[in-house]
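A lone chain, given as structure tokens: the form predicted on its own.
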Amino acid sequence: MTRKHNILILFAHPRFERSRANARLVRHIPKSGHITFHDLYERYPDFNVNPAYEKDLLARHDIIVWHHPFYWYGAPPLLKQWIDVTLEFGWAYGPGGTALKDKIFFNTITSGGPRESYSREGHHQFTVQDFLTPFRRTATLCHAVYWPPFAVHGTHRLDEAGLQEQALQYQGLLERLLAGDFDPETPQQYPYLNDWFNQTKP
């Protein structure tokens, strides 16, 4: 019998009030007592991250989502600050650092560039997975499981119907993760969680 998973969404968007794609995704996060939506820029406008509070949040959740726009091939600076301050030696990694062991991490990102531009032959010359290597290594260093990203590409070109379709996929993905109806190793076989979700629907 599967069990409900607790999901922590670490949301980092410095200009959320002007967001179109992320605003739609956030509105489609399921309302559940098992999902915590944590807006880092709202809580820490001064970048003064409270590591004790953040570690307590991490301890209470099974799946951690780094949700952010894909800024210059990475994340907004507050998310990097969160990683630097929260994932302490001896707690998250290093001797005795097993607090995050076997938890699942992945990125949810939005990008103006189309999916085909993120390839060896494409405009950006590297894949999204290449650019997210620091996140993958951060998770694996902390003995966690790292999944490929859920990505919304081509946000500037998406019409309302396309944007709604992506938001409903995100909602469906989170509902599936909540229900615990998955093998933790299977998503790693796909380049994107979008692909895993769409190709393995019941």
The other form holds:
Amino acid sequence: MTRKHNILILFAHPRFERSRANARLVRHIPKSGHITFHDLYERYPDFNVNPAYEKDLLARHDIIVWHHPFYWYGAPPLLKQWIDVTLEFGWAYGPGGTALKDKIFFNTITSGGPRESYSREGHHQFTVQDFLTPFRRTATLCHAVYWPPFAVHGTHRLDEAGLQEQALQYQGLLERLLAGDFDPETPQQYPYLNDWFNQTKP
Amino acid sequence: MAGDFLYQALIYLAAAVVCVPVAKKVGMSSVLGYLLAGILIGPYLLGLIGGEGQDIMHFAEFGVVMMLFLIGLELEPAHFWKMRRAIVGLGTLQAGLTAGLLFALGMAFGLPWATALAVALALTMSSTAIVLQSLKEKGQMQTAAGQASFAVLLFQDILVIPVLAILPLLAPALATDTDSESHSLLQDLPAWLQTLAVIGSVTVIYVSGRYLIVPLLRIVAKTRLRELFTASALLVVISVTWLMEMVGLSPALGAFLAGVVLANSEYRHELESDLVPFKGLLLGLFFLGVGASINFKLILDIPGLVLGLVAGIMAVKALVLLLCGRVTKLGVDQNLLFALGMSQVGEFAFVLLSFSGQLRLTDGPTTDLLMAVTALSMTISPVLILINEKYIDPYFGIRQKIEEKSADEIGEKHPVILAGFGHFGSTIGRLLRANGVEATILDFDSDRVELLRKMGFNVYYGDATRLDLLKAAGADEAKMLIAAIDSPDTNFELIRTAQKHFPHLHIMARARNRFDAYELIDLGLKDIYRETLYTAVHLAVDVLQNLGFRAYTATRQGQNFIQHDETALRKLAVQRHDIKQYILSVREQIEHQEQLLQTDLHENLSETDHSWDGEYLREIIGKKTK
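The form predicted in complex with the partner chain is what I need now, so please give it after the form predicted on its own.
All chains and molecules follow, beginning with the one already shown.
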């Protein structure tokens, strides 16, 4: 695993100019010819997603990140629109649909509530992984590998230092993925990519 | 003398200004208003004017000439040529039958045959002035009934000439032709020379129209003096009238021909707009004269005979017309409009009757009686038209629609009618077509129509405000009408016509700007599309993006702005009526802008939108925990 990976960040934020956490996360995305930052709301303010263009982008990348704030236990509507329009039958899934085979998908999310609230006993009664089931199934249906999410929880209370720490982790994660310095199977054993990154630091 | 003239002008103008608006308000045509005004100021009611009604009429007949010139202007030569069969066929049928029946009746009443024939021919004429004026006023010129009426009237205009020639022959020795009506230069010439002169003068009109008048108008137009152009327009009509009277032809007919010749020239619209006020005033004066000349003393002396004659003559004329309508396959409602509208005795009867009187074909009392009958029938006629329109026509109109439906004719009719295929309309048409929706297109540009036909569009050429064109385009069965004509006024007219005759149509209208939109709101429309709104908003959205606004935010702001502006539009449309005084329109527009900007301030769009706003949430939560 020494080959450079190409990373596609599908960023979906309807009100990015009023965001604090995501602004910092996005600022820490490494500048690299191998990372494509694709700002969906900027590109498709009219929701008219261009599937040919999107499919071409997907084909040219190995790791796809659905990066979005965690609204109402899911993603902002344009990301769903993107999935509906782009992942075509016979291309992404179904007979002959192997274009995404063995690619890696994961979500990067930000949530106002703390990590503890997303548990069986917590306020939201389900884990983030539970809520992300549709994304996991989508990736699995497309014969791709689905990893647990990179999550920044508790953004409502997070101070500057805490936020900076999270942003640096995101930067480190992406740099590691870029370098191809990982085994695609191991992250799946952790509830969060944050944990995998922190616990397997070289 | 001058004082006398001023006094008369004062009386006539005041009568018209008072009576016509009142008549209009009550729903009558302006013709009736003028006639009533004439009766009012005439010698038998207020007595403000004496017996000069006849003289006034004589002068004002020039209005009829002008009207025919204007009608000619609106008629393309090709269209006129197409009507030739209707003019000759329908005209002969109506004139022959009416004159024949009236002649038989006259004989039955014991009139000498020559008198009976002269009277019958005079009474056969219908009133061009009344009929065409009412048809134009109600926008019925282009209906089947309007076209039939026009054809018959034109034939009658032509018929006057031979009749004037025949009358002296009927009065053998008695005739003293010194005082005849038409001071024709050619009277003493042999018949073949007269014919030659007639043909010659028509040729003169045609050739001079093409090669003299148009270049002349071009020179005049270059001077940029509006009144000089008006003078030239009047000069054209007056010289044609003079020429026609010289050779003993009907001036109205000559003017009509001149109009047709000039219809293709580039000055058509200027000529029209310059002459319309003159025509209107002169026609009004003419109707005033008719009203004033009704001899009420005679009517009151022998009311039974006068009224009986009026009723009888009009009944005969109407019956013949109904038959003619039947033959040309007019629908029931159209036929009634045609027959009742044309049943009066017209202004040419005055000419023919007084001529017969001079020739001693009719004696004095008979002439007076028939003159009264003529004037009375002209007065009754607009009332008949009104009654037909209000009470009879609606009944038949409905019945006919049901009959048509059961006939189950499947034409190439689409649910969408698109009126206007300019830059705006064509975009709509193309988008619809790209989605497999074919619209029936109405357009006024003949070149474009030809191109569209070649491309397989279902296009109708013509003025979309015409009722018959809308019918032909299938407005009865269509679901939607898109009013996308370039000229706002034409667009409004189309919408009004459609609302009146096809209330089931869902009308979607183009508005040039905010003020057009107000008009459309007043018409009760809901689907109004301002061409200046969406493009301007789109541009502003792109400006915001170029300044660094997020694309989606800018787009949403644009969408919100459109909504906000639509609400403001509807609010201000109502308020607009409260402002009684209209100052200068520029000033008004500025005030309006100010009002708009004020409402914008009250509703700061970006401040009230907190969707997906992470920072806003943080602030609120922070406040709560403190």
